[in-house]
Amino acid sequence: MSITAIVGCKWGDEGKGKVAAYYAKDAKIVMRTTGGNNAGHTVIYNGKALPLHLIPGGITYPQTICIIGPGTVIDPAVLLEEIQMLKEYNIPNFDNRLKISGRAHVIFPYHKDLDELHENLKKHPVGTTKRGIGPTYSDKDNRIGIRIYDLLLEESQLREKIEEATILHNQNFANNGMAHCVVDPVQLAHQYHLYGEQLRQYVTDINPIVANALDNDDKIVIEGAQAFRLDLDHGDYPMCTSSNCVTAGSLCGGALPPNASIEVIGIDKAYNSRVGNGPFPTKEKSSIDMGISSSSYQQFPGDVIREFGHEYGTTTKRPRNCGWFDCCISNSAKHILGVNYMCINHLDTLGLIGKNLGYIKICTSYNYQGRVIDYYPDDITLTGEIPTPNYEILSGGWVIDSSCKSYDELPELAKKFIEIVEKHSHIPVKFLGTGPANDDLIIRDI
């Protein structure tokens, strides 16, 4: 297939930076095409870990061109901050293959007082990242959004297209205690102008980079950003991100077309974990919902999952909501993702789970509304249910030795975990994440 696209099937978090690397390897063109630096995944280079949140991990191979696509939005003081670690870590030509496409929209930090702003007016905040990428989003929806494009403009031009922007938002900050918000667009025109000038040598069309990989059949890879259920139709609403981050929502903040030739690996982990609100049907007890300190973990199991797979957010280093595996939502994700494989990471990390509760669980169906079903339902705010979870259930974990590089290798466990998950989600298990390194990853010929 031309295009791959790694997209997470639960709530994100899920390692879709392992996969990314593993096709980037030979990729001509890797894109970030949806989402802010709300999203976050670490990238191995010459032994050091690099974290990211825009640009995409494949930069570090030196044959690819790395693109910022226009379905993204950006925050440029973050964006140049990565540009000043990868250049300080002597990434290759790196120049020459960062595009930034000029139709992604601008996140200034207004939009992140407008966060902060909106969810403290929320009798139920969604609990954002609190980065302005929901604000954006809305500025671009209701077309008072600045581009990339925009900041290339003079100064003067820039000033008048935030004047315009923020009468609003002014009246919003004066009128609910936050009159320090108020936008300065002179102060602000000439604080972006300089970010402008700083970007203006990765700035491009990318139309024409991406016909041209596509006429050429040329080896595509889409860095997915959140997942499935944070899609802002297909997701959670509206404990969501603010953008389409399902395959299709990837493929045209990409400038990419529906009918192209694409493969679709599904990420998801040996568990499941949420960061935020939202529903959760596996989601484990935790000293999170006790409101206690979580230095006794042990007493909750999902503080035992928590600390035995390091769940606390890449970007806002928040502890994460933990729970066992679900099928049901996985069985979901297959069709509207257009999921062809999955890839399990943390394999070895649910084992060690296993090992210290003594047991494992996997969610093979619901009980929703009388009735059992193996789907993820899309009305429960109508119905106020949140399904409730069917579990086979496996005795004790196991241990993956760093040896192990085969399915046949695999402890007897692991493989009858694994079988449970694919007859009951109905996807293929083809890769398998077995340690934090990129290259700890087996990869099953089917």
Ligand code: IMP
Second form
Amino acid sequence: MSITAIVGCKWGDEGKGKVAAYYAKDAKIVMRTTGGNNAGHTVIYNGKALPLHLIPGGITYPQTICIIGPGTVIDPAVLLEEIQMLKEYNIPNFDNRLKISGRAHVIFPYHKDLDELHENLKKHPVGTTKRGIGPTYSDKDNRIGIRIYDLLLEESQLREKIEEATILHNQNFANNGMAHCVVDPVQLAHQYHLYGEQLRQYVTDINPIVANALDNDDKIVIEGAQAFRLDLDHGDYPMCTSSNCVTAGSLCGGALPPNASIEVIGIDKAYNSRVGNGPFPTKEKSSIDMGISSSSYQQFPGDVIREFGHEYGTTTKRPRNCGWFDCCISNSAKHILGVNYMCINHLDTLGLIGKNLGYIKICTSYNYQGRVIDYYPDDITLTGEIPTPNYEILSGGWVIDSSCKSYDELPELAKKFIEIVEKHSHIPVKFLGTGPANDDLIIRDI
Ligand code: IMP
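Starting from the form predicted alone shown above, please give the structure in the form predicted in complex with the named molecule.
Once more the chain from above appears, this time first in line as the rest of the complex follows.
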């Protein structure tokens, strides 16, 4: 297979970086193709933890070309900070290996202000990361977006584009108590033109690079961002992000053809978590529901899962809602994302959760509209009913650590958990995460 897509199967934060690193080791190209700095993961380089939000983690391997594709949205200030950090760590041949598509759209401060404004005005806010993702994509759809290429134009040309793009936004700011956010096009054009000059050497037409790799059957890895249930078309609309983070969207955002030879690795966690608002059928009650501090974590099962899993946003630091593994969503992901194999991360964490609570639950079907179903229904908004999970329950838990390197070495209860997941998700589990480091991974020969 020349392309491997690493995609999230639930609501993000599944630990895509670990499997992405495994595949990037000998890849020619590693790409981010959708989303922006709403995503985030940490890569380890020479023993140092480097937080990355835009640049693919594959940059730490000396041979990879790392592309930020046309389907992404880029906050130049954040990107420049990442570039500076990676250069300080002397990542080899960095300047020749980072390629930024000139077609990617630019996140401006007014997009972040609009994100804030929309969220504040809504009765049911999405709980966005406030990074300006939605407003940037909606400007793109509305054809008033400003692209990375535009940052390389004359400053006066950029200023004209900003003026045109912000006519209605400025009215919205002025009319909604946010007059301080009204855009000064002169100042903004000046600042973003300077950003453009700093980024110029990395900005390129990525099509010939990708075409060449495809022609040579070189290995390409897509580091997916966000996940299935956050996809704009197939996720929990409107409680989702503003890009197509399913596999098809990831291909499109990277200028990759749909008929390419592709393998899809669906990334999941042994329990599930969600940050932001929206349906979560297997969610356990936690202190978040009570509006109290999550530090009193002994109280509710959702708190136990969160504390053992350290489930706080890498981008926003928000505490995440937590619950049990949901095979119905995985089963739907199999078709919509085209998942060939699954990676289940945090198998070690689930064992500890089970030991603490005395049980582990796995959702194997839903009761929904008077029927038992094994997939995620798409008319929840219409029926107003969140599916009720039916669980298989395992007693107790297990303790494993990163010294466990093969499936056969796993405790019987952990194997039972994997068997149940495979049976009801209808996807083989090839990878198992057993600890935080990239090497804490069991790879099954299937
Ligand atoms: P936005 O992408 O900032 O517009 O946020 C939309 C929804 O997606 C919110 O519920 C966010 O919390 C969620 N979200 C966006 N990116 C990520 C991610 O990388 N991991 C988990 N949730 C995310």
